[in-house]
Amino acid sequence: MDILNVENIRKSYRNNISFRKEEVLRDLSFFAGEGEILGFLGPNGAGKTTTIKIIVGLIRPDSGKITILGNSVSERQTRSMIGFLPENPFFYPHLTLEEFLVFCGKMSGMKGKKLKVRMESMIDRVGLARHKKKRLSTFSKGMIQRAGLAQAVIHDPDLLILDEPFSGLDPLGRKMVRDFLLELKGRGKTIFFSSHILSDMEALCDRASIIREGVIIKNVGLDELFIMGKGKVEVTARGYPESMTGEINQFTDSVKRSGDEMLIVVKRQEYVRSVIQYLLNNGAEVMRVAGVQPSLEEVFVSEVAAGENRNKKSITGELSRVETSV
């Protein structure tokens, strides 16, 4: 079942200098299913934050439709199903963490003992129990981020929208957030988040949508990452000099040293036997043989670079046609 559905969204802003309209989002469409973690990737200025603001109802699109559980996001009841953490959260600095979460809970229709129990549970879950009586003005960036996650889930929403949730967190904080998001996913919650920390995204996401210049240019699933790497094999060997690898260069993509081991990426599976035989014949010890798959970062960089190359070719073609006509 699709929890979040974004269909054919367009959004333009007027340029402050020329007053011309510039299109930020162009026919943007994607979805997120129940119990799914969907990552949202894109270079700076691609339209990620604008998309998120439209989903949570902070701004309106020029055209298109967004539904949550089949209902329009413009309806108040629908928005109550959303938990939101912005990229740069600003919370009332004079409030303590307890006071802040009680305020957020009441804004979401919670009250009484249920709110108190939920507040205590969320404070403990994000690791801020020792700081619950402190004012938010004394919190570090990482602590504010943890508090922001607590307020996003205080009302137990069906859909979490998180903009850079790992920003400002130390390694322990990042692990806490990863574990918490996986816990929420296990309870059937749908999570949509953007992040520049692609290793965390790769560890969490079922799928990732890559946006460039206001358009989704690729949807990537973890299964697809495995298929994309099918054929390549990494062989780890020990006990021979790097200078002896010249004869197998035709079969390899790369050969790198890591300590006293050599990491050899073989281009295709049918070459593996020849490479291993060569290593054994030259006195090397083969430690491991494993399939290779590209990282989400590699896919992201490749797709964005391909889009830039297509744009350059298009511009060059237009200039050529103009020069020819002149």
Ligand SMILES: Nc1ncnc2c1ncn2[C@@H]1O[C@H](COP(=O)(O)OP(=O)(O)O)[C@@H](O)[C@H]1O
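Predicted model, so just to flag it, every value in this text is computed and none were measured. Positions refer to the first chain, counted from 1. By rigid core we mean the largest C-alpha set that fits within 1.5 Å across both forms. What changes on going to the form predicted in complex with this ligand:
Remark: with the core as the superposition reference, the CA shift of S121 between these two forms stays below 2 Å. Remark: with the core as the superposition reference, the CA shift of L279 between these two forms reaches 2 Å or more.
The Cα position of D253 differs by 2 Å or more between these two forms after fitting on the rigid core.
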The other form holds:
Amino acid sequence: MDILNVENIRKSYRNNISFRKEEVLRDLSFFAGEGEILGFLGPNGAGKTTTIKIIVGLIRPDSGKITILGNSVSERQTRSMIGFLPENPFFYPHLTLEEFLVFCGKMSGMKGKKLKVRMESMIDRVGLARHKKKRLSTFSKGMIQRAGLAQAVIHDPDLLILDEPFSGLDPLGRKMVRDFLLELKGRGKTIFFSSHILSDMEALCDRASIIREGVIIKNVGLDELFIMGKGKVEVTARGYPESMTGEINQFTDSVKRSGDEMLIVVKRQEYVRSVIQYLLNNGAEVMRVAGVQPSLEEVFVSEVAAGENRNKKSITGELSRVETSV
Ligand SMILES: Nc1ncnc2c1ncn2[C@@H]1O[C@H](COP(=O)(O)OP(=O)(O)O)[C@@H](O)[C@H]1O
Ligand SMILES: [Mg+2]
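Having gone through the form predicted alone, I am curious about the other one (the form predicted in complex with this ligand); can you provide its structure?
First the chain shown before, then all remaining chains and molecules of the complex.
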């Protein structure tokens, strides 16, 4: 059964200057199944936060429907099943972490010893045990993010909705969040989280819905996410004459001069050895070999190109099949 179902959501805002309505979400639909981690991937301004605010009932869509375990989000019982981490959490700054989490627990109907035990264990889990008596006003962005995660899970919700849960965290913090989310998934929880960073998705998601300009452009599985995120290899060489670059272009995407070095982007991993061999045989010196991660924009550009190619194929009547793009 789907835990979260988002159907045909539309939302527009009136532009402050032109007063014209601008559609921010255009017929958005997706779902998350029980026990699944669904990523919501898209560049800044794509509409992720707006969608999430609609899901948790903070703003209303112009049209469309959200159901959580088959019920409307406006029902109290449904809300108690959700844990939510907002994009820019603002928590009562005068409260200590302990006071804050007790407050959140009580809001969800918890009390007494059970709440205290749960609070202690969540503070430990997010790595803030040393700071539990400190006021939130003294917390760094990363500590607020950790406190935010603890408040989102304090009542042991079945569905977690996290808006950019990795933002503001150092590598240790990122690992903590990743491990914690996987642990929750292991306990059967459903998790929906947004990010504008492709590599956040790969380590965690079962699937991802990719949003751009208010439209879901693609739903991808984990294997396709990996393919999308797979970087190219860049070889830097010295002493390789520009006039000879034609000789290796079957193996390369681009060859550029940068000062007295040549930057050679190799088309595929398995060509790296041939390129290096060729350079050495021709008296060049190999300075560096490095992996380059594609940015989300680069992935989108190749997605669009792949989409256009597919369209062309079908227009010319050639066999058009569903292929793994990028
Ligand atoms: N309250 C608002 N009034 C007008 N425009 C808004 C409002 N909230 C968001 N937007 C616009 O909606 C678009 C999507 O924003 P958002 O959902 O925050 O994107 P994301 O979270 O993917 O970065 C942006 O163009 C943003 O400027
Ligand atoms: Mg956002």
